[in-house]
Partner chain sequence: MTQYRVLPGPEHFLPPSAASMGIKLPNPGEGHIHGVIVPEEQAMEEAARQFLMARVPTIFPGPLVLWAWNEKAAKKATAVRHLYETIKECVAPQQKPMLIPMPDYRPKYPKINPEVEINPNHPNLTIWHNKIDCCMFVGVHCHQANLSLKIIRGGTNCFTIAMCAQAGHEDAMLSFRDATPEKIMRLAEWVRKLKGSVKPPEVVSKKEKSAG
Amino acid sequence: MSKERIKIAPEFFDIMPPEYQDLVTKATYGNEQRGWKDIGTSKELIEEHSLCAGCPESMAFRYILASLPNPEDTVMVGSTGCTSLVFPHVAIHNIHSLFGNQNAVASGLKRALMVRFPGRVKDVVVLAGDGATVDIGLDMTMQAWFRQEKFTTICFDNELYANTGGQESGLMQKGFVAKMAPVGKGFEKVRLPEIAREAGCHYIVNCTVSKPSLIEKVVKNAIYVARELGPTYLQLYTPCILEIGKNSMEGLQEMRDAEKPTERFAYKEYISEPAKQLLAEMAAKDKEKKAAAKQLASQGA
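Would you give me the structure of the chain only, in the form predicted alone?
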């Protein structure tokens, strides 16, 4: 989907659904500077969802979609789980894969887009839960990293199988007792960020989604690095408040507690040397662009 293709022919504008009219006239398509601050002022790429009230995943979805630098030319690949309930509401092309094979689907998709649209930026972003990423889909996740596929993988880490009743997952904390894990987890949380580094990812972040400005930064960095160098990985804590016994308004505090310096979701970032160089060059160009714009504005005044 390109910005040109979503335009409405003038003779049909008045009969199009008002939601589509708003999307075309008020969305942030074509604006590379779009970000989380556009939420509530521009037409959002997700406005309604079917997740539980207060679900941190709904916050994460909004921040991620608001931070995509190229939504009109982005395809998201999802997997079975709570996330699959949201994708029908998303104003971005998306594919629903089978449970666990999302990185294999994204690999073929990214390569096909590069052949079909040479010279044009087409971003692919995988979004899946911890079961699809680290348990059932670990082989296909890692093989995509080994092959240096140029797309971003985002894991919504619920630390259990939230969509099917609270079974134990590889990312669950050791000793945690869930409805369908009554004796508690018997082994430590799988260190997937460390595995991602060993498997060749160029940019890796482990954090919560409590800070929208932080999510905007890491999402953009991950996508920019993936475009040029290879695989990137974000592991975002999006706790299932129902399965861990929290009220609908307690998800944000749960994330804040989990991101304290000594906790498992304290902010951690890994950037490969080529990625450091790329991001530094991009930051320098952005600084030059802002300085030029500021000078032009002062001359006009």
The other form holds:
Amino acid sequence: MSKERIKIAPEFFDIMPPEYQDLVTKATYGNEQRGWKDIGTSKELIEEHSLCAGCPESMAFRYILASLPNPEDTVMVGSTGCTSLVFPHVAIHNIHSLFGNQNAVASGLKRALMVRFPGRVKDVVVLAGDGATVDIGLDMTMQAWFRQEKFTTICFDNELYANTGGQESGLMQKGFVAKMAPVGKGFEKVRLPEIAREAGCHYIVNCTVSKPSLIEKVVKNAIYVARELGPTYLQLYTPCILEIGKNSMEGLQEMRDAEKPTERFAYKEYISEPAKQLLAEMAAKDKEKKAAAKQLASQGA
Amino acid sequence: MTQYRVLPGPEHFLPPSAASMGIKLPNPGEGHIHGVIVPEEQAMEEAARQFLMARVPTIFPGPLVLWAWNEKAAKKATAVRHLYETIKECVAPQQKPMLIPMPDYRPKYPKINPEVEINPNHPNLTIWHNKIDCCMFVGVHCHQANLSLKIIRGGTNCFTIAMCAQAGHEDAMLSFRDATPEKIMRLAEWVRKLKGSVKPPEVVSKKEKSAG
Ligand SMILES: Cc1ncc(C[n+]2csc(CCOP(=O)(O)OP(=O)(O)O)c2C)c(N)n1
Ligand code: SF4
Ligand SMILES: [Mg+2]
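Now show me the form predicted in complex with its partner chain; what you just gave was the form predicted alone.
Next comes the full complex, and the chain you just saw is listed first.
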């Protein structure tokens, strides 16, 4: 992997908008060690965002984009919702699919990429809201998992339809009253992580985006496992501060509160046996590599 | 034969696609001016004339030439830059040639800075902001160019030229086809050749300028 494919013609470098100049000179494409710590020291793959000020989805976007192991060979598939308004500002190939269809589109895309580029690792990552993943798109979401499609599904769970003003979603908590769901939710939050496990996902995490290091770890794991074994699923709490009546600065605390041990976003993971084995092998190789590098460095010193 | 002509606008909010009005694409070795098929050399001469007559003759290079993704693209980039430099050399002081990139096609709301870039989803913003009265598209994928050319014809009075690498564009006021680096260089030669023989636009007085 390298930056070779994103070179600006030298004749036009001077007229390119500065953010494109920065992308080719200071972004972390091609850097195998890229991660959340690059934020602030390199060019991020998100330019601006069109979310409400302080929306935790913006943090989630930044951490995920910083953590993708292979951004120049990654295609993201989005769906309608607050997230979809961000994609025009993202420097990664992406497809906007019809609301709910994201996992069907991603299935075809991943298969086509495997045929078209047999020798190259191409990652497909779905990123959609809870309404798209669990309600209108549940059929497509689950069918892709049943079929063992090799891509990662990320759900930004803000527990309602935010972009259309606050309707009830399957992932909403029981009893919750939203602006356009005035009688309160009548049934429990759908247990999608458990459904994902039963539907055949190999790596599943349910958590908030309060900790960038954790997001880096789970995003990388989910992508590595999807490459080799089959579907993976991340359900990330990204509270809609607008709908729950919080200020811009309060999103982080809301996530910290929701991840306490007895709360609904307490860290939870399911890893299949083959995925456990794969991750253990990768960790061992990584350790070996680091030890070799250390030894080399000490010999050189 | 159709009576419809592809003329500078503003045509109206949703201009018809020129193809739907009966405008046909040129064959190899030809171009079109306002929808009338002409020999390529005639289109060259007219394009050069339009650049030399315009207050703000502008080239909009698109992703296919801005990014050095293969050798041919790199050669085209050199030719386009050469054309721009030639126009700059050949115009009068009151003319202001511009070279404004279209780096990609993402609908950039609300980010678009019309001073430094053009976006196919709202090209009129860049044209209005810079008062561009003649422009050439080069290195823009056809479907995006068609969209953009139609928006420009709908909402501005800009004369549009398409230096198309495929079969040409009905929706431009003047179109070439099968663009190569050599063809772009030849257009630059035409600009140089016509220098001095085309009347530049009048100098705008301060009063007229402030009246907008
Ligand atoms: C097929 C279709 N049905 C309905 C809609 C209307 N719609 C747009 S956004 C949205 C809700 C999105 O909710 P969610 O997926 O949770 O994303 P959020 O905005 O909460 O991030 C809906 C129903 C649509 N755009 N397309
Ligand atoms: S409506 Fe809610 S989820 Fe959407 S951008 Fe605003 S705070 Fe974020
Ligand atoms: Mg939602």
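Positions refer to the first chain, counted from 1. So that the term is clear: the rigid core is the largest set of C-alpha atoms that superpose within 1.5 Å between two forms. Because the structure is predicted, anything quoted here is derived from the model rather than measured.
>> With both forms fitted on the core, check whether the Cα of A292 differs by 2 Å or more between these two forms.
In response: For A292, whose C-alpha is compared between these two forms after core superposition, the shift is less than 2 Å.
> After the core is overlaid between these two forms, has the C-alpha of I15 moved by 2 angstroms or more?
Replying inline: Yes, shifts by 2 Å or more.
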